[in-house]
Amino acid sequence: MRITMTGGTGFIGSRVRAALEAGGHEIRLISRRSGPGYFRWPSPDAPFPAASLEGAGAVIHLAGETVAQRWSAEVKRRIRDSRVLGTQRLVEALAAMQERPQVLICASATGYYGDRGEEVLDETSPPGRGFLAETCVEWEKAAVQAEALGVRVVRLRFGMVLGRDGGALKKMLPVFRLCLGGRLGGGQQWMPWIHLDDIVALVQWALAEPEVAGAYNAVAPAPVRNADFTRALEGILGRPAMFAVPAWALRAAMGEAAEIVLSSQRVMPRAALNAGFRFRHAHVADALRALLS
């Protein structure tokens, strides 16, 4: 299958792309850079490169400004525009086509649910409040517009993706190896997470299964509290986590973006499990051991 892909050079996208190419798919990469092998899309407010969609059977849309930075008004604008406006431009390009791809797989995030304490959340749960939740709602609303064009739309709400070569774990490892790691805030907040291999498998599954449509929580079936994640990581590394970072210090350092690590989201992947998907890495200790042993 010919697949048009945004975000295909990032931490998650590069692994997804490699797996799909190994499976015989032809990937058309969309990027802000110009050069051989890329269709250039300089910014989310620019028209989507329509030529990249010709003959494509699927679109995988993973592009988005990182949220892991201190938020200013300008940074929040970039985060929102890269997701909401970028997805709107993509759907506009699909609307102008006569023969469209069969499926759009669009990233979203568990930030959709906001800070929900002990509440068990699945795909039927309503959205939360705050900047990330509001951004995710608008992001998904833009993607869903493609359904009216006859395109099957799959919205994957990513939790924290665990991989050795990128994302949050890559930033944690040097700190924990120096025995400077520890729980964040009170440590009782629930962390939705997923192993990178299961993200790749979810995308492949969503491409292959024509009945898969709508929202899917891309998280492992065993969410974990921050304190328990910390204990699992220190045990596998054999390094004591000697420090805790209080919530006030995180807010002082990160500002409003501290909600990324302090919010509690007890998210379950009910839609994927009910549809028959099976996770290779269901428990965080096993996932960390597979990545770090």
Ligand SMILES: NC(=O)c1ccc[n+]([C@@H]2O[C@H](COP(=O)([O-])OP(=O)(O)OC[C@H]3O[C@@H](n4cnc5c(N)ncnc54)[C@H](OP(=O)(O)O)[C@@H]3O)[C@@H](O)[C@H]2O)c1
Contents of the next structure:
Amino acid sequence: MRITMTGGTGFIGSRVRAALEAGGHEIRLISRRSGPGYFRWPSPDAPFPAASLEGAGAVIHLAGETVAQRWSAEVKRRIRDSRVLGTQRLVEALAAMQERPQVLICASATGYYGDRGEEVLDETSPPGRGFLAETCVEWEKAAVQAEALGVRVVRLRFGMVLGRDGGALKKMLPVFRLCLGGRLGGGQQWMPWIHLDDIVALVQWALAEPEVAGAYNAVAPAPVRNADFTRALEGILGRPAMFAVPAWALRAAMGEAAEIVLSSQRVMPRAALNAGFRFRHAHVADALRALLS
Ligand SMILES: NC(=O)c1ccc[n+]([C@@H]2O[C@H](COP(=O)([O-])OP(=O)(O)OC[C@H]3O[C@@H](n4cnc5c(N)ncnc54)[C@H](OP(=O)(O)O)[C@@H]3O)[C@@H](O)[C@H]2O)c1
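What would you give as the form predicted together with this ligand, now that the form predicted on its own is on the page?
And the full complex, kicking off with our chain again.
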């Protein structure tokens, strides 16, 4: 199948793209960068490059300004616009087509749920509050507009994606290897996580199964508290995690973005499990061992 893809140069996207290409799919890559074979989309203010959609059977939309930085007003605008405005531009391009792709697989995040303490969350849970939650709600709302065009829309609410070459784990590893790692805040907050291989498998599943549609929590079925994650990582690395970073210090260092690591989200992948999806990496210690040993 011909697949149009945004965010295909990123941590998740480059892995998804490689797996799909290995499976015989033809990927059309959309990027802000210029490169051989890239369809250039300089900014979400610009129209989506419609030529990239011609003859495509699917769109995978992962582009988004990283949230792992201090959130100035300008950064917040980029985080929001790259997702909400970008998705609106994509749907406008789909609306202008005669023969549309059958499916749009759009990234979202468990940030949708906000900070929810011990509450067990599934796809039927209402959204939370705060900048990330509001951004995710708007992002998903923009993607859902494609349903009225006859496109099957799959919204994948990613938890923290664990892979060696990027994301949160790549940032944590050098710190833990120096024995400077430790739990964040009280350590009791729930952290939804997923192994990158399971993200790839979820995308392949969503492409292949015509009845998969709507919101899916892309998280492993065994969420952990931050303190348990820290213990699992120190055990596998064989380095004691001697430090605990208090919430005030995180807020001082990261500002409002500290909500990413301090919010508690006990998220379950109910919809994927009910539909028969099998996670390869269900337990965090096994997932970390698979990645690091
Ligand atoms: N990694 C995680 O743990 C995680 C967790 C929850 C949700 N997600 C979501 O999953 C998606 C992919 O995540 P990732 O970790 O692979 O991200 P990433 O490595 O930062 O890659 C994101 C891609 O988006 C494009 N991009 C970045 N800033 C942009 C901007 N201001 N405007 C337009 N495009 C921009 C870039 O492509 P070009 O440079 O080629 O244009 C980049 O390759 C994101 O939407 C993210 O919110 C990720």
